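Only one chain comes next, encoded as structure tokens, the form predicted alone.
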Amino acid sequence: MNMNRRGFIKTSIAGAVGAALYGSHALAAHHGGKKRVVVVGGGIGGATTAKYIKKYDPSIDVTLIEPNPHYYTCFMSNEVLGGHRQMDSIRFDYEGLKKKGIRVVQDTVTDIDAAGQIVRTASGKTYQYDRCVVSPGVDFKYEAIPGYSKAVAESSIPHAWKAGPQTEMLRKQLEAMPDGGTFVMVPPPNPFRCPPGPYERVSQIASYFKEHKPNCKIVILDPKNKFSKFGLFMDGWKRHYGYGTDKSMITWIPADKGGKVIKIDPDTKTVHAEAGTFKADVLNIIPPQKAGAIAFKTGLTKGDWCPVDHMTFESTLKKNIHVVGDSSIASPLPKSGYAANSEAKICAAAIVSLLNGKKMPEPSWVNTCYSIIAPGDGISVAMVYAYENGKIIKVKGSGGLTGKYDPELRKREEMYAHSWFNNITADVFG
């Protein structure tokens, strides 16, 4: 990434956040009684929305409901699988949000009464709201792969696409693999959370094998013919893992070469694909994805995802409920942690504006996605987005991909990736 492009993105980020922040600070004068916002889901989208609503207007009563005491970031979890990071480093709690005056409730939301504007939880409690934010992340379409199921994922063949216990399970399986064994991955079809993620995972696992189990092989059975950062990954796999040669550690089988999976046998970890039958020592299935379960139960979905007004991220199906993060339909924004963080800030500004009867600031968004192919070899894709004619659009010339291989620049990209991780997690949970 050259400095001109990085400088432009940095300026755009400051403009986007500044417009929302300073615009909504002017809105903080309250009219009438206490305003109440309930946020469902404490991931990147939900936690950021809660924090920034309180930041933009401290007089608003904000309640965040999340069943888990800790959140594990999916971004950087691939480094755990590669042995370059510990699980503790991707685990965050909600103490920082509590200190901001946000009520954090550890409970599971079972229903949202959109007409009555009430959130109900498994413990039997109810929470009244003026505005509700739903950020449930993704759920999985296990049934799309015959032989796979939630029970199988949690017991023996993890997807590890929600970081936490399954990440630890997959790491232990990789550690237990014999040198000379085979790791088979089945990535999901589009759209899904973190488009480059499966291929960074392959890269990280290959880096672990290269150092500790050099005779291991990786097979990717892909339902797609191309993926995010395709050229950069292919180039990196050639340099680090012999891709395209007889000694390649990685074999990628795309859809047009028979990569589509027909079924799996979980007992033998055998995958039956159009290209043939593949026996794995460690099998990683990442199923097709859809919006989180509460979005379906609440009637927020159209198809697999949640349609929203891109100015405010308010649901187009249920009034006074907003949906941010992976579950929302926000194309061309990807389903990523950085995009969720950016969407949440815009949503927070919109909610503060709406509750105070003021005009919503003009929104803009940003996304940068880093991937680490090998230690010292980082790559990225970035883009700034604007609002035009009711839709999110890419700002022409605002982003792009990492350029041709330069060892010093790639080391710097890895440093940027780790710095970004520290900054965004501090922004969300600090």
Second form
Amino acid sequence: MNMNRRGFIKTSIAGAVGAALYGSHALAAHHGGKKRVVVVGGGIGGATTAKYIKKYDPSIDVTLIEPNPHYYTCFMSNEVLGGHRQMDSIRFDYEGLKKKGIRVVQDTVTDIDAAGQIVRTASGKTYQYDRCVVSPGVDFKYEAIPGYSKAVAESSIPHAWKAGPQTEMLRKQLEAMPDGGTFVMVPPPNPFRCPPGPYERVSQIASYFKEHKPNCKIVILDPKNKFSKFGLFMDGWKRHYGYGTDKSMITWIPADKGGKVIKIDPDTKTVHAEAGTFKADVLNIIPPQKAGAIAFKTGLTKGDWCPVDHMTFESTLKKNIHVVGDSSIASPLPKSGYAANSEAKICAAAIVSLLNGKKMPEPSWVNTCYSIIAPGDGISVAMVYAYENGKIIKVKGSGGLTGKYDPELRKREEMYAHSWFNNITADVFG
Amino acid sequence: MVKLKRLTLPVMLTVGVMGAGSALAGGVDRAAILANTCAGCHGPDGVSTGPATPSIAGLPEEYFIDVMKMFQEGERRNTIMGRIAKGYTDEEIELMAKYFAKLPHRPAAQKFDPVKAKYGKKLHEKYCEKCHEEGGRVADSSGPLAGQWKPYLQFTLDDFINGHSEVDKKMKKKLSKLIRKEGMDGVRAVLEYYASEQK
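Moving from the form predicted alone, what structure would you give for the form predicted in complex with the partner chain?
The next block holds the full complex; its first chain is the one shown before.
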């Protein structure tokens, strides 16, 4: 009860100060003493947090601020590239969240005043909060690859690591590619969003080539020597795409074989790597990654990412601001959509508990990542996570990879992957 | 007190309905925390949008526990559930079982063949109804079969038939009889019937 009272008084003072400094906007945002949460970013982490706060405590005023009217899921966008799925099936809007009583604002957050507990947007609005959730996803270090830039990414060499127009651009380039052309991919160094993603993308594009342009080649210039689901992808590539033979469609050049890229020439789509020079017909560069820009601006980062308390996802650097999803340091949880969804629910539970002065129950997380190597051949990695001594830990004996090849079970995994996609998006946006 | 006063009656009712198990207004319990990690694959509140992953809302508590134990022990053929089930203690499984047992089962909106479904209904009555009562709506010895996702039921039965999963003696006897008399078409017809039960 004391906690509640203190929280209420503090809120009222903050509200009054806000009103004095920022005029009517802050006052308008102060909803008759209701507890307010402002969520910055409407991706998987942000949308899930908003939804579950409302689910756990409908009395809390939740505002979600997101610049785009739609969200394209990065997961399953590789199926769009493979020609097995349409763009509109990975596009989601915020109507479901609005119906749940969440105020969804289409605007760009320009500044978060952690001391004053105020979020400011590009249109000049201000939003007072008791708790803020920042879930900006990843940003790219374009400059890490000389010759590459945001402008190049948007005009000719897509990263397609945020789905939407970038996905469409890459798909169109693949469609226009001549049979016998070369697709070159440059995956990022660790850590990055969706660890198996680049290799699922290679698989999907290979499945497209196999069917429509069998003389095409794929070259991967990798800054790493190993990657997620390594054995399963290698096995799948051998089975479907002749990997390891003279006729292999895919050539993977790891770091220790010269996979590291020195620079690119965007005009000729030429990649200069330690192993030599590679001329691409279609080039896909997935740059090294870091937390989204607003995290840096707000002072939430240490290095490239945001340190958080593993129970509440509150920033260890700024009070009353929580960070979930790819931007947060939640290792051993990976930077995946399922992990972001799972983190967001724990964050929502923590915020609801904190705002109501209640004890937070012991957290639990799950991650599941499906990849589709070829039509009818799905694989997965999964893990259950617990909280121990202030840290997220893997539950011993749980999780792991898809077992040895069994065609029937691989078909099922593909169907479960598609079910996962339908269910997680219903859980986030529905 | 301050908080309770602010909560109007309709809001409290909403919490009661939405929370189903998470209960406490403005609070979250451990069962909800555990159960909500399942939603990514099995759907919000355990209702799957398919096409294959089963809904787990409304599974009887005992059945939920039994199946999770079978997944842990490898007694039931699976793709991913063995790996997931091994992450939980008996106590955690019981909490989740109680949570999902209280949630309403919602039949899946899925395609079915009405002709086969009609025949399947007859076969169901002859071979299955004794245990899976009211057209498989009563969830007792199993989860609800009526309105469960067809591919999941198909996989489960295939695994029973091929000896990949352990199967209850009575079930094995009836299933064998159905296959002997009607062949695999008979099994498929029964599944069409369950898929047709969408109300």
